[in-house]
Structures are given as C-alpha cells and as structure tokens.
Amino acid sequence: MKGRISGIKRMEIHDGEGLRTTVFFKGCPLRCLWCHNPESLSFERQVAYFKGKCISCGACRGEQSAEAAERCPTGALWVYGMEYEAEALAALLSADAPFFGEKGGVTLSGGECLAQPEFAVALAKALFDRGIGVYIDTCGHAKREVLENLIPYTEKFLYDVKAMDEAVHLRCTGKGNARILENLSFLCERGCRVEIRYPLVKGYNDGECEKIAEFLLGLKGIEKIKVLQYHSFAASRYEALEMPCHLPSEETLLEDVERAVAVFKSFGLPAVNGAKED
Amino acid sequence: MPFLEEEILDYIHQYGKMASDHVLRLDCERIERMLDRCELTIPKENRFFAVPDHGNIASRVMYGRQDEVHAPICASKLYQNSKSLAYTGACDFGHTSAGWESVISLGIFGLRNRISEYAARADEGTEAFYDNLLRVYDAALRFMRRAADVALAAGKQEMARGLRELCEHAPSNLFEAMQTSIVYYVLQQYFDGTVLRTLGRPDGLFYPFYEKADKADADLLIADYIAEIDRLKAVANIPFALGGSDENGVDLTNALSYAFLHAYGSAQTQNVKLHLLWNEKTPHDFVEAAFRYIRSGNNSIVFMSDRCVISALEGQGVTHRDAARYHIVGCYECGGDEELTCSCNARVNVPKALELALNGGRDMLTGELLGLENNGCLDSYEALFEEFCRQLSYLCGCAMELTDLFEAEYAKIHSAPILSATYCSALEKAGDLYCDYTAKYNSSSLNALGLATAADSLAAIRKAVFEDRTVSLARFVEILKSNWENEEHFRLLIKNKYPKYGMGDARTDAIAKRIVDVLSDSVRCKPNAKGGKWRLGLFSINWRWAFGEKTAASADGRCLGEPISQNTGASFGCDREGATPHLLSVASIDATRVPNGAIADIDLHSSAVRGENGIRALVSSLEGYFSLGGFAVHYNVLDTETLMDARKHPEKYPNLQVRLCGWNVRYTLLSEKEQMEFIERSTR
C-alpha cells in the first residue's frame, strides 16, 4: 500500500507527548485559510521553487520538474510528495525508536493523515507491530469507518475544531463542520484519548471559544485543550509553490491566546497555552 | 612578580647539567622561593583564600627548556613535515587532574605527612625525592599560614580560622574541605605549573562534610566556592564533575549532587564547567534538572556516559575500580584514577589521509611528500579506502613517533612536585610523575580531527567515481587541485545532496565506523616512550580551524581552506535531517575504543525543546544515544547571536529549527522579515 507524505521531522515535540517523529500526508479536504503546510494540501506532487536559494546556475533549464529537482545543487527546487509503502516507510521511521522513551513515538499528521486511509492504516498498524506509540493528529473530517480502522492502533488523537458555527467553519475551512463534530463524539463514546487543538485566528474564529467550550463540556474523555497561537510565517512556501496565499495578516497576540484559555477554564476544561506548554 | 628575570632564566638554563633529578630539585627550589616570596592580598569579594597568577612564572620555565631541550627535534624531517598539519606531536603539560580523594581527605597538611612516612620507609637512593616534596609542602603550609595571618589583618574570621586549621589538621568541616580545593588548584596551577583541568567529583569528596552542615548554610557555601573557581584565572575553563557509579554500578548522585547542579546553573559562570556523568540508574530528576540549565543559555554542561567510559578505559589496561572513577580532563577526554592522560600530545588529520592517498602520498598544496608514495593505480572504491587506510596508519605513525621523541625528554624539562603527591603511586615509585613516568597509567593521547569530512569524502566519490560514474578519479583529483574552478554546480550538489555523516545514513556511517576502527588499530594501547600506552581521541574543538587552513579541497564539497568537521559530529550543515538521526550516526562508531573522548555537538533552537515536554524530549534523546553506545555528548540551546549569524549566513544553520505555531521550521527557510522577528522575539 503507497501513499504520500510531504515531508518528516524527527524529534518533534510539538505534535504529542514526548520525542516524537511526525509524518506529514500529502493532501487536505479543508482549505483553512491560516494553513501553515501549503505543501500538504493538495494530494498530488509538488515542485516547488525556493528563489531564495538559487543560484542561477541554469542546471534546471529553466524547467520546474521532479528531474530538474534532482539536478538543482541548492534544493531552490524542492520535491512535495515522495511516495512510500507503509511497511518501508514503517522501518524508516523505527530507526528513532531507541530515543522515543516511554512516551514518543510517531505522529501521523498532515494534510490530513485520514484522507490517505488505506496507507494510514497500514501505516499505523506497522508502526504498532514494532512497538511505536501512534498518535493520529487530524481535522476529523473522514468517513466514520477511517478512523474506526485506526482506533486498535492508536495511542491518541489530537483532534483539531476549528469553529462550532457552521457558516465559520464554512467560510474558514472551506467545509461544514457536521461530520467533524459527530467523529469527534464517536471517539469520546469509543473510549479514545482525544487532546483538542484550537487555532486560535483573530477576526476568523476568535468568536467561537464559548460554544466551542459548551460542546466539550457534554464529552468525556478529553485530556487537554490547547489554543495554538496563529503567525503568518508560512507566506515563502506558498510564494515557493505558486499557490494564492490568503493569510490572516493580523496574528494572534499572547493575550489573546492567555484569554481563550481562561474561557476553557471557566467551563472548568484542562485549557493550555500552546505557545507557552506542549 | 617574586623573581628577577636573570633568576627566572637561570631556573631555564640549567636543566639537565647535573644528575637526573636536578629538573626535580631546581623545580622544588623555585617553588619554595616563589611561595615564600609571593604577595598576599585578599580581595574584599574573596570568601575562600586564593591567590591571583604571579606572572607565569612556572610556564615560562617549562617552555623556555622545552624550546632548548627539543631544538634538535624540531631540526628534524619528521618535525618538518609536521607543519603541514598533516599530524602534530607535542608534551602535554596541561591535563591533569589531582588525586582528589587524597587531597580533600589528608589536607595539605596530611599530604605533607603521608610524604614523611614514605620517607621513613624509604630506601637508599630514594630519600631524595621525599626531601625534595617535603621542602615544597613544608612551603606550602609556611605559605597558608603567612595568608592566615594576612586575612586576620582584613578581618577575614572565617578565612583565617580555616587556614590555621588546615595547616596542622586534614580538613574538618565543609568551609575547610572547600578551601582545601582552591589552595590545591592554586599550588599545583600557580607554582607547581602543571595545569589542573578538573577539581574532581565535588558531590563525593565534600559528602562526608556537607552530611554534618547545616544545609542551607551549605548552600551559600557552595555558591561562594562556584564564585571563587570562577574568580582564578584558568588556561581554558575549570571543570567539574557530578553524578557517576561506583564500581559495582551503584549511582553515586547524591543531594550535593543536587546542590551543586543548582548552584551551578544558577550562578551563569564563564570559567566553570560541569561534566554530568551518566548511567541508567541517574535519576531522571537530575537530568532533567540539568536540561532546564542547558535551555536557559547555560551550554557548558556536558553529558557522559559511565558505561561507555569504563568500558573504553578498560579497553586500555585500567582496572575497573580505576576506570570507575574516570576523571575528565579539561572537555571530553577521560582517564583513570591516578592516570596521567596527556590528552592532547598528538593530532592526526584524517581528511589529510585521503588527500594523500589520492596524490601519491603528496600534499595537494605544497606537493611535499608527507606521505608513503603509490602508483596512483586506485580502480576500485576498495582500493581507495585500503591506500587511505595505509597513508592513514602512516600519518599516526608519524604522529606517535615524533610524540614519543618529545616526551622521552620530560626529565629535562618539568617536574611536578605539588601533583606527584597527590598520586600514591608516585609516592610509591618514589619518582616524579613528569620526570620518572610514575602514573599508575602513563597515556600519551592522539586525536584524529575531521572524522565526518574525511568520511563524506570517501563516500562522494564512492557514489560519483564508482556508482554514478558521473567523472572520472582522475578528474575528480584535478577538481579538487583547483579548489573546484569551475565545478560549483557540482560541488553543490555533492555538498547539498549527496548522503553525509550525521544524517544517520547507514552506508555512510559505516565508513565512519570502519576509519575510526583503522585508526584505532593504528593507535590504540601501542606502547608509548613513557612506559605507558596510546589512547585514541575524536575531537577536533577549534584545531580543526587551522587544520582546515593547509587541507586542499576535500570530495565532500568543502573548499580549500575552510574549517575541517568538528569533534565526532556531523560537518557543518550535515545535521540536517535532525538531532535523532545524527546522533544515530555518531552513536555507529565504536567509541569504547575512544576513551580520549568521543562527542556529539546538537545544536538546537530553544523554542524547540519548549516547556515540559522539551525536557522530556532532551531526556529522551539522551538516554537514546547512550543506550545506543554513545560516549559523550554536548547539547547547544541557541540564542539571538546566533540567529543574527543564521541570518547573515544561512548555509552555515541549515537545521537550524524555530518553533512556529504547533510546529518547528527550519529557520534559514524562512523570509528576511520573519527571521529579524525571530531575533526581536529572542532578545525579550
């Protein structure tokens, strides 16, 4: 079973507990407009161009291929979407296993890592079989069965929700939240660890904190919310891969971010500053 | 200054015109003087007793003979040869460390008398030398007693309360056992001459005092000895070392274990350094203590592993209650108890092998022979490799000869009276440790500098010569004699794309592991002139700057000139895939066959091992790596200069990360404007 992923970074700590490597699936069903992974949004391979880095040496011939990556000696011309079977991949990515401790492990992130779901299972379940913790960092928007088919194999879920009112999420995401909201219920009533992650978009989703708060309050299982701080730093790479960069200009200040933890808290919801604490 | 120069250079002079303990007996007299003579002040800071360096009185003696003493070598070829930096021999008067146990158990008092009873037993021919210590610590008490009196005057009690008693008692309370420390640092660095690089393992020898303290007293007496190290001057810094296992493998971190590590991390030193020692049964606590230090800028704590130590130190012949309480001279090179390691006699440049071995033994920049000649017939990879191997082999063989040339010359040169009493086995060989050889263990060390760009190297043209066949052996040699005109592109390529060291690429770690396997081969417990053996090292600190400066072009990318692969990490950039998989590639070597030190630099952005969980993950990286084989490794939590650096010269940081939102980038991937606030961010 193939799939493709974008890119992997080792000794992460950002993506769950402890030293973890996280794999991120080319391609998303969601268009948020703060995306920070351009490369991971669509599901096809991306050449992307980093004038920064180029020297003009002419070694490309002026193409933008997979060939002419290959030739570029800067990297200015740079491969999205290296394909790799899940076993294959699985071994690769056990060479950390010995730094992973008793909490790391491997996060399948994205894009979105459900929206591959023949290869994220086998992915998941290789990593399984050789004793990795698999957390699963997701948007929540894949048919019920996906995530019913990872659950033997997964350690958690870092579960993004992005807005509770359907036009938000609409406007914000490209798609209504509906499907995202049941999954997320199905995996508190499963018995799932679920850590929620809220980016928090000044003037986008900033309104949503409360009713976003009363719908956590009816789950049970939710270990942590951490509000994640929003920067408009991924701006080069959508320049790099040619694609309309609608980013909020505006970021989110720490107050803001110190705020929407205090209204989690108030519902009485284990609330974290995701740019303070991981 | 107690001398006048016509003294100083009569102390020079006369070496060697008599029998041969004259160094010894001239070296005592002197001492004597400069100590009876030396001004005493005590600064108002001060509340241990120390005095400042008084004019390198010591080092000028030592390096003047030298210079007499070594002239007929250095007319020699093989000397010669040496300043292309090909490889290097030389003495090494500056790693030592004391025998701590004795000095903070008997005082200086105490050493005085264990020196007298040797005397009483001692055979004919050997009073002598006991005279001749005796004389030294007889000064040495005159001296204390003289600052006793001195710290009176300024109304330093305590100062000269504890002076007093340490001049006819062994130490008897924490404030004693401390000051003990410092006066001994002083002795051996200031008049003896020898440099000291470690004050030992605090958290075992001040235990039995800091049991019986009042604790919290004790930790402002901590603080004040952490200042005072700070206060003297040292030739590179002052290490210190906590934690470790005794030798059934029991830990030894105990709550002054704890005690120092906060006060150290607390007090923001340049001139103090602390050696974590590790094992498995280390309280995670501790460590993570240790890491919280390192992320608040505190970088020079350094982390090694107990097993790997022990295991490498038996590798040359140490016992294993000897190897279990290893010391660490000056950075990462570890000796046995009562070792006299000379950690940095000889250096071998490994990159220098291969540039030979592809010119016909000659260096590409002089055309010098510097190495064995051959055919230039290399039509196969492993052709390439043997004939390296062989001019490899050869330049330690240099090194070590020239190395041994020198050191057969120790008796002529210094003596170290002050430390010689300190080891028992001295004591009982009634002979000087410089002088007479009389370590328990006489190491001569060599250190091989530019592992990662040598073996890069091997594998570039191993893929570019005889996979791809892209070009040519001969052609690619052409390349490199013309430091890559007209080659960028393919420079670039190699240097960017191409498999390296430190990316935990198993194929070209293996190479790694075979060269350090060859050069251990080459070096590892051959016999030295001292009646000792050799021991092998991987660090290259900043040697590795002017080594670079006389090393052509290497295959791996790097031109003419620029700075060879530091220590045992990967060349720089060539940590790029992260910090798992490079130390995956330095953990690949044998290192157990290192015990001159093997170590890993990481570098790592402070956003990226945030909060807690940034502790765990540094944790857990370093169990990794140990768990792996690991000997030593250096972590770096990067701050603003560096960033402006980064910004200025992104090629050097390639793997440089920040912490966005959620997630780390690799910052040279970042726009101008993103990055100056990365610098404004890191500066609140």
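So that the term is clear: the rigid core is the largest set of C-alpha atoms that superpose within 1.5 Å between two forms. All of these numbers come straight from a predicted model, not from anything done at the bench. Positions refer to the first chain, counted from 1. First, how it differs from the form predicted on its own.
- For G191, the Cα coordinates differ by under 2 angstroms between these two forms after the core has been superposed.
- Residue displacement note: G203 has its CA displaced by under 2 Å between these two forms (rigid core superposed).
- The rigid-core alignment places the CA of P73 2 Å or more apart between these two forms.
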Second form
Amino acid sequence: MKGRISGIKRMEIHDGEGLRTTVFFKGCPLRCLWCHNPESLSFERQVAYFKGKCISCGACRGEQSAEAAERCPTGALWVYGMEYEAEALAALLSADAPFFGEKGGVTLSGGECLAQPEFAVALAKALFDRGIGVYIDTCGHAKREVLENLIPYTEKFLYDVKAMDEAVHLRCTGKGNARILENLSFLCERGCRVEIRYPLVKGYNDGECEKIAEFLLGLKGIEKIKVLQYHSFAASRYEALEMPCHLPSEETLLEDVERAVAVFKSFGLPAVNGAKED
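Moving on from the form predicted in complex with the partner chain, please list the structure of the form predicted on its own.
Partners and other molecules omitted; one chain follows.
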C-alpha cells in the first residue's frame, strides 16, 4: 500500500501531546483561504523553487525537477510528494520511538490524511502494531467508514472546526460542513478522545465562536478546544510553488485569541490559547 507524503517533521510539539513526529499527507478536499500548508493541497508531486536559497551554482542545470532537486546543495529546489509503502514508512517512523516518551507518538496530518484513506489506515495500523501512539489531525471531510476503520488504531483525533454557519464554511473552505459536523458527532458517540482545533481568522470566521460552543456543548469526549492564531508565514511557499496566494492580509492577534478562549470558557468548555500552549 503506497501513499504520497509532502513531508515529515520530527521533534514536533504543536500536533498533540509530548514530542511527536508529524507526517504530512499530500492532498486535501478543502481549499481554506488561510491554508498554511499549500504544498499539501494538491495530490500530485510538486517541485518548489525558493529563489532566496539559490546560489546560482548551476547544479540544477536550469531544471526544476525532482532529479535537479537531488543535486541542489542549498535546498532551493525541494520536492513535495514522496511515495512510501505503509510498512516501510512505519519502520522509518519507529526509529523516533525513543524520543516519544509516555505521551508522544506519530501524528498523521496534511493536507488531509483521510483523503488517502487506505494508506492512512494501513500506516496507523502498522504504527499501532509497533506500540506507537497515533493521533489523527483531520478536517473531518471524509467518508464515515474511513473513521470507523481508523478508530481501533487511533489514540486521539485532532479535529478542525472552522465554522458552524454553512455559508461561512463554504466561503472560507470551498466545501459545506454537514459531513464534518456529522463525523465529529459520530466520533464522540463512539467514545473517542477528541481535541478541537479552531483556527481563528479575523474577518472570516471570528464570528463563529458562540455557535461552535453551543454545538460542542452537546458532545461527549471533547478534551480540549485549542484556538489557533492565524499567521501568513506560508506566503513564501505559495510563491515557491507558483500557486495563487489568497492568504488574508490581517494577522490574528493574541488578544483576539484570548477573547475567543473566553467565549468558550463562558460556556464551561475547556478552551486554551494555542499560541501560549505551544
């Protein structure tokens, strides 16, 4: 079983508890206007050119290809979309196990890891069989059966809730949210551990806090709501990939995040400022 991966990041502290290794899957069904992983949107392999790293050494011979990227000494050319067999990748990731401790493990992220469902399940199972804890970082836009197949091998779901208003969700992500909310309810009904991720973007979904809080009040198993501070750090990757950049120009401030956290807490929900916690 092969899958396409845009990158692997080790010693990560932002994608779940403890020290983790995060695997970024290639491809995503959503097109969030604020996406900070543009290299993971397409399912196809891509070569990025970071011109600021280029020293004009000629090693690439004027090409922007995977072969040229292998010859680039500075990383000015970078390939996103390497293919792995599930067992081979699990074996590679298991080498990080000594660093995980009691709480750490591997987080499958993206893009959207559930958009490569068979590979996600195979990799999660292979890691589980090696005694490595698996977190699934998902937008929730997937078939119910994919979640059902993953539950036995998943320690916790990190679940994005971007908006409750369907029109807002559609405008900001290109998709409706009915399936996403239904899947979240399903996970909670099944007794799964769930951490909500709410990316707060001023002028886009910052008016959704109370609606999200009201929805989450009716669910069991929500361990935490992490409000994430939007930033535009990914702009250079859009440029390197020659992709249109629609990142909002206004940054989310820490005080904006604190206000959102206060709203959730006023409903008695366990909310935290993601920027401070990270």
